[in-house]
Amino acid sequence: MASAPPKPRPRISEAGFDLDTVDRLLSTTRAVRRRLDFDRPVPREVLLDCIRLSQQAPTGTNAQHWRWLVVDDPEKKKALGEIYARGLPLLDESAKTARDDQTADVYRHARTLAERLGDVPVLVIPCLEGRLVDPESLVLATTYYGSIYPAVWSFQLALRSRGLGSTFTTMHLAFEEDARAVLGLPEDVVQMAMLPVAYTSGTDFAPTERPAPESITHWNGWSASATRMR
């Protein structure tokens, strides 16, 4: 009887990581809208575990002034869903001017999610303590927003690794003060996004189509073509 072919050896990086696992996590963490399981509860300890991992992300000037507001109360989720749904006309207009079919599908799926946002098991709202002092300053703005977005992405990666999905949304911020009233937020706490979070129907997500990295990478300065490597 012929022996089974040997299993391929794992690709281990110099840092000791299994690159196949890491690459699969990074390339298949999707914005999940259609495959969220609305019926399966999400334990608070799982969310806290993912937030714990997010705290290891870099933050501007080591401020660590991120805060996480997790909403699992049905009435508050319903209220936030109603606020979010006010932006449906914006999604409809965006869908009409989508540059390709894939983008149009994103808007359509976003509309479907918006109609049921209040039914998602958990809504997670990352916040920053302290308002941006001078929104016209590019360096202050990039430092401000850059202080939390790496942590948000780490949170989403941690969710994916545990069988949960999420999507980064901001449409409710068009009605920021109404959401603030629902959540009882102090004036100096700023909402940065809202992430619907749920277990996913299946975990077999795949990489999506993207342009070749050479086509979007410039070396040592900006040029008309981004494909030249020097």
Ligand SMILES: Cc1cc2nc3c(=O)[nH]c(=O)nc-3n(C[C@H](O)[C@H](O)[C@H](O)COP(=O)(O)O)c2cc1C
Second form
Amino acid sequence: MASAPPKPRPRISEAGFDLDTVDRLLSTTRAVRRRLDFDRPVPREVLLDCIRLSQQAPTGTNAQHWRWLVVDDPEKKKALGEIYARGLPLLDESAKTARDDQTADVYRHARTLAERLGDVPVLVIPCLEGRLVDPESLVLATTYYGSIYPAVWSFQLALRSRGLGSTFTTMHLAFEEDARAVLGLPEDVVQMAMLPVAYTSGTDFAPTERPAPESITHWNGWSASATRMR
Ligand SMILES: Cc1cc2nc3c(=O)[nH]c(=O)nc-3n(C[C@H](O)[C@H](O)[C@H](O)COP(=O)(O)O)c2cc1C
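Starting from the form predicted on its own, produce the coordinates for the form predicted together with the ligand.
Expanding to the full complex; the earlier chain stays at the top.
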């Protein structure tokens, strides 16, 4: 009787990580819009677990001024969904003028999500405490906005590792004040995004197409070499 082929050995990095798992997590955490399970509740403990992991992310000056607003109240989600849906005409316009098919698909899928945003089990709004004092200053702006994005991405990776999906969205920020009123947010707590969060239907997400890293990487200074390597 033929014996079963040997299992491939796990690729363990020098740092002790199983690279197949790590690479799969990093390359398959997608914007999930059409495969959200609207009916399965999301336990608050799972969200707190993911927020706990996100707190290991860096912040400028170690400010740790991130705040998380988690909305699972149906009435508030409905109100936020209505605010978000005001951006639908913009999505339609953007789909028509998209620069390529992949981007046109993104806008179409964004529309699908926008139509049902208020029905997603949880809407998570990462915030920063304190307003940006001088938006013209590059160093202040990058320090400010750069203090939320690493945490948000860690949160999204943690969700994915636990079978949940999300999409980083900003469209409701066009109506920031209306959302602020729904949420009772103080003036000095600033919304940075809104992540619809749900368990996903299946977990078999795939990496998407991206250009070769050589084509976007310059070495030791800016030159045409990055594009020559395409
Ligand atoms: C700063 C930023 C703003 C975004 N705003 C929205 C948004 O308002 N609505 C939406 O559906 N997706 C939004 N996205 C998600 C992107 O459209 C998504 O990452 C892109 O489609 C690529 O898909 P992928 O992450 O699955 O590769 C945003 C992403 C980022 C980083």
